[in-house]
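Presented as structure tokens, the chain that follows is alone, the form predicted alone.
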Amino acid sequence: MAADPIRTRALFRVFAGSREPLPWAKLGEFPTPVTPFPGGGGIPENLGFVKRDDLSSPVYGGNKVRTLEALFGAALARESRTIIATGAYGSNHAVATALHAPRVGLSARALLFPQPVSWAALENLRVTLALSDAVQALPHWSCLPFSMWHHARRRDLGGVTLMPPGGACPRGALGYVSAAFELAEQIEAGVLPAPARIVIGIGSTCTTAGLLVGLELAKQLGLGFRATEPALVAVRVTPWPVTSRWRILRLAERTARLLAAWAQDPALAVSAGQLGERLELDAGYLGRGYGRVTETGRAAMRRWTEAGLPQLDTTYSAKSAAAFLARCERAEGPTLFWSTKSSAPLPGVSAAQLSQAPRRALRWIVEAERNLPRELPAGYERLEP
């Protein structure tokens, strides 16, 4: 008989001996593989790594998948039928929900706020409001509260499960518990160094906390981390207080405690003072805010081009790889890049398909458009004012 492809996450290996289920959603396609940085230009050879979450799914990649891996799973084991994915207008968590929801019987829907103009709010945008059975565009991002609570209430949908901006809780962040075991199995196999450093760009915190949980427990099992305890470094591409190191170890610590509580065991529970020990807050590289392009994110993009690697986006991952890249070059030991942006491309949309989508979404798009420095791509439909 096959294995379950289910069980084959490093999650339930780890955990091979736990006798409760824990419903999860088979989307992505893992391990993600390793790639070294090539050497020069300033980095040394051999110490520098990037995790490729940016390949987690041929259909829409990044690190978004292993979230809703566990955020679907339990919206279908309490029979949800609808999920409705919250954030700014380009959200990578509400593409990713609009494209593989409907690969699970489930309902896409959104509640979006604008945000700066940028070519990945744009493309994501677009593909959401496409693909997605329905999107409140929101005017401003206080609004979000009230319209959770509302359409958390409704009864049309046949039973809603209503995830926070980027999947921020803690059954979401289990997805990136299960990814540190897996970096952990990837070097007891010999795929790279131990790292001294875990470089990832930190949004809504859910990532973070999933892998300061998961990283914290690997070295505790002595999987991995014998001997090297990482330091997570988060770059912060939203501000505070959205990234407050509160808040942060808050979830990582709700996190651990709903892992203990599942494979029954309270030594798993580790505290907010445990992981805190682990983790660097850098906020060097925000520029002046969220979705603001930085001319140190633009020269990123251009290195990770130029080492045939997938292109980096201006609002997420072009900030973190600056951080990347200056940890590398000052030699401080092995350093790993967590690429957590879809490097599979987004389908096209016409215009044709946006007909019907919120005026102010359209309206944003319309001025986005209008104002992006840059032509557009061939076979881009541009919206009539």
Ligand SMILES: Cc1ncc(COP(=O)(O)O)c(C=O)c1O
Contents of the next structure:
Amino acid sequence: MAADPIRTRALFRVFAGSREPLPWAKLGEFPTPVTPFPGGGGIPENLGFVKRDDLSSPVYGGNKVRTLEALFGAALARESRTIIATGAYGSNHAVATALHAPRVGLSARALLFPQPVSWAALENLRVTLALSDAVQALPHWSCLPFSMWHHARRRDLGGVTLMPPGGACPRGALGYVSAAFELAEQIEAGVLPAPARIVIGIGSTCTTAGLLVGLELAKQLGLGFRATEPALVAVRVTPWPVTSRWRILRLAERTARLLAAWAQDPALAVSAGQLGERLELDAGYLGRGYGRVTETGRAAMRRWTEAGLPQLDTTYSAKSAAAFLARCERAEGPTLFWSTKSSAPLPGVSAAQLSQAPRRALRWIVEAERNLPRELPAGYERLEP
Ligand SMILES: Cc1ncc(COP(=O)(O)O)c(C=O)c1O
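The form predicted in complex with this ligand is what I want next, because the block you gave corresponds to the form predicted alone; please supply it.
Below, the chain from earlier opens the complete complex, with every other chain and molecule after it.
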């Protein structure tokens, strides 16, 4: 694999003078394009834009590719052989890890806990189970801290890097610092006008925290956002306290400090107070909780299909898209939707490929198949015929 992320990632263009390059693994294809969102149905022309991180990799795209580039790079630099993802059964972070880790010579594992059933979660779980080297299916999310503690001490895995859910740590957030710089470069190049606001789904806080830092530093460096400073509208898909303002800003502040230490420039260590000024949290689209389908989300999915854009998922992108559409209708200046769910087709998984999977996960799959009979596509191989 071509490994020249230094020239192809906006972070390294902006800080070209920094002494030591940060370890980075090249997984995705950047910059991702920006497409206009078509007007009509209450939405004015030329006000909506979509940042297509769904296209970040043909292997598996979405927002987690940027996060994993930084985290895999760090894992390889410390000579880990195993990388462990953590999260809910349908985690995009876990499926992205299963698909991308072998490309850079890492063995992928996952520690997963149950969530409400949906087609997107079912599809992801099957691929994660089939392609990871091992998956532990936990009975409940509260078991995760102990399982992580245990895996961090395992000597038999040849050096382990454990990622928190969503990769939400300062290293992981650097991927979206770079993404904000990438957007700033696209604004400079006239690809889109500087948006008045950016709308994105927030789950583990990693993506939002990185964007907050990147947007603030881009402004300070005079890149892209000279006249307008975009608000960052983070649409909750995971409830408080996981997505509390305090947690987001603390991660953002730690990310800024990491960057300042690396670039040897204390001025980059922006404070949580400064970073919080542009953050707007929107809890109006979460519905009954994480992974629960909402009617406004379903309506956004239909609107997306009419617009010829790739299908949204009910857990994350449909909820944030509903918030985006509502803001476009208010016509308060250019609004950018950050498209975070991969649009790359997932590989098909046969029942035989799941024969070694943990029984708890298999029971969840059977229950999901019973609950979603109309959503299972042609060619889907059920566990229980
Ligand atoms: C498709 C999608 N959108 C948005 C998010 C939210 O990103 P974060 O967890 O970094 O807050 C996730 C998280 O996994 C995701 O998978």
